[in-house]
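Given next, in structure tokens, is a single chain: the form predicted on its own.
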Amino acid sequence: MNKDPLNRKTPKKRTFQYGYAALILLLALSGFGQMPIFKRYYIADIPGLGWLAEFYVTHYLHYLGAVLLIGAAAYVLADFLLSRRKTLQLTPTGLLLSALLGGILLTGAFLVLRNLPGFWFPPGVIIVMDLSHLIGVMLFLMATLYGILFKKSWTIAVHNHMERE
């Protein structure tokens, strides 16, 4: 049982816990829906999971994910920028993924971008973006499995900190 009351686990904060694994993963199929490995690989033809091969589905429910992450990732760090920058400070890990979440944030914004009428970069620049995005998701990915595995949180109490030092 967690004794500190900072990081004691809410409703409120298990829902958002959930809601956010429930992101991650859609944005993680959609995402690579984008290639056509669930067609390619049969995994399209499993009962319930036909969409996953449909390109403008896949498409159009990573740009609501995207939308849902990024409105998410500003609460957070509205809530910790505002209330609890005193209390709480990000551990390793939070840094780690805070980090890979911004650059995801980032070359995923570029790619819509790429999409948009109007914008123009060239191929060098798009591979570049394509890699690093997927390079990114792979490394928050990992580092997501690492944190739920080893029990990491992304933050703890102040004073907790200053204990263990």
Given for the second form:
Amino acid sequence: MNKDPLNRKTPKKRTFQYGYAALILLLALSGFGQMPIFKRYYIADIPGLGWLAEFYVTHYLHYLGAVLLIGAAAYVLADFLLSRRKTLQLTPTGLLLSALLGGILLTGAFLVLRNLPGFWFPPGVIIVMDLSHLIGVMLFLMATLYGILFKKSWTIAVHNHMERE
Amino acid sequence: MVPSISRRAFIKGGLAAAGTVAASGVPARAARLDERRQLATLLDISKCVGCEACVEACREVNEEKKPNPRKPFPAMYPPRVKVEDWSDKKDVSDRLTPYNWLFIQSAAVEIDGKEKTLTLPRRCMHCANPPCVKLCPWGAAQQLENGIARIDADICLGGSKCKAVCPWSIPQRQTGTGLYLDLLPSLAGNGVMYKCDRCYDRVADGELPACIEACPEEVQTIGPRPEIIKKAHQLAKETGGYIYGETENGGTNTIYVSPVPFETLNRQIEKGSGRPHLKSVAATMEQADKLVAAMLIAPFAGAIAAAGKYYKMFKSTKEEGAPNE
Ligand code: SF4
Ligand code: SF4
Ligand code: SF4
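If the structure you just shared is the form predicted on its own, then what does the corresponding form predicted in complex with the partner chain look like?
The next block holds the full complex; its first chain is the one shown before.
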């Protein structure tokens, strides 16, 4: 077990981590479901996954996931700025993940705006934003996988800096 | 009888202006789509004689936009992916196909106790907030600044999502053509989707869409959306007619006026693959858009929750008199 009290896995922290994982899974599935692939590749045939081929359902669930992600991101950011700035520091992995997440949220916000009635953007801009959102997500998922495989956390306690890196 | 923008006046004024806007609309800027910029058409069903001159004109004028598939088609994986090939059935004109973007529907109805067959041209409705465009994962389906919804045949991969989300299942697929052939033809994509593009290129040049120009009965009128809506209401009031397309799917840029209710028409027309219905349609994008308010509130809710936690922690450490800072 980790001796660092700040990085100890409290039940609260574990709940947050599982919730975060479930949320990313929901967003990734509903997001990739925007492409017509789940039906073609029989994934939507798996009992319980039929919704993946329903475009209006995945669209709605992606928005719902976005609401939760925005709320969680704001919470973590505010929490960090208010009470953890002095004791915690972003690791390079954490910095990369944060930057990618920021990009995904920004391009996502653009696409939400685009979807509203009455909003118009030139087709070329929309293509760039669509692709940036998708590429951003793929990089984010790869970086997340890297973080899990090599046990890199987002943050590190400031005092333990030398010890851990 | 029906006051309508005369063709010449329209070409001189509205269309030319709209065309210039469309042609010069390249600069990258975000705009709140001006209702007045959206071009809409009014279709007076009572005038249509079903001569199919519009169908012919559409085929002729848009000939070079039609698919030219490469055969044999690449083997596709998994085998459930079906080939959709219309290249040997180019002449089919009684439904929508990749080669036929407009067809005539007919309905036997009774007007004032007399049997009558009504005919009406059917094609893409050009929704004001088109789900085919908004939900296309690549941006191959596009909306132009003048409201025209078109599918860019050079980018479309033929996944047919636009058809799945279209309340009228308008876009039609042709296998064996388009960008997917250069990517992973066996694994992703399946051709290109085709539908009426409202002759966007002619409109950009200040010309009328071919079907409107060719019609001997002047069934269709085109103009800025608010004007067309006004005319539709005027016409409906004068003739005791009914309106379709004004509110369907949140509003379209194709407004039909019929002497009989659309439920009657919908019952009488032949429906099915490539033959769209005339049912009333709720706004498809609206459900998810309702969550946008929650997206705007979420950051504040998150920040307030964190601040609340911080305040509680701060208070308890103060009460305990912990020698913190
Ligand atoms: S050309 Fe005019 S009258 Fe003839 S079928 Fe088309 S809309 Fe009807
Ligand atoms: S009718 Fe269908 S294809 Fe036409 S703009 Fe609306 S959603 Fe798109
Ligand atoms: S507007 Fe052009 S593309 Fe559309 S149906 Fe008429 S002729 Fe065909």
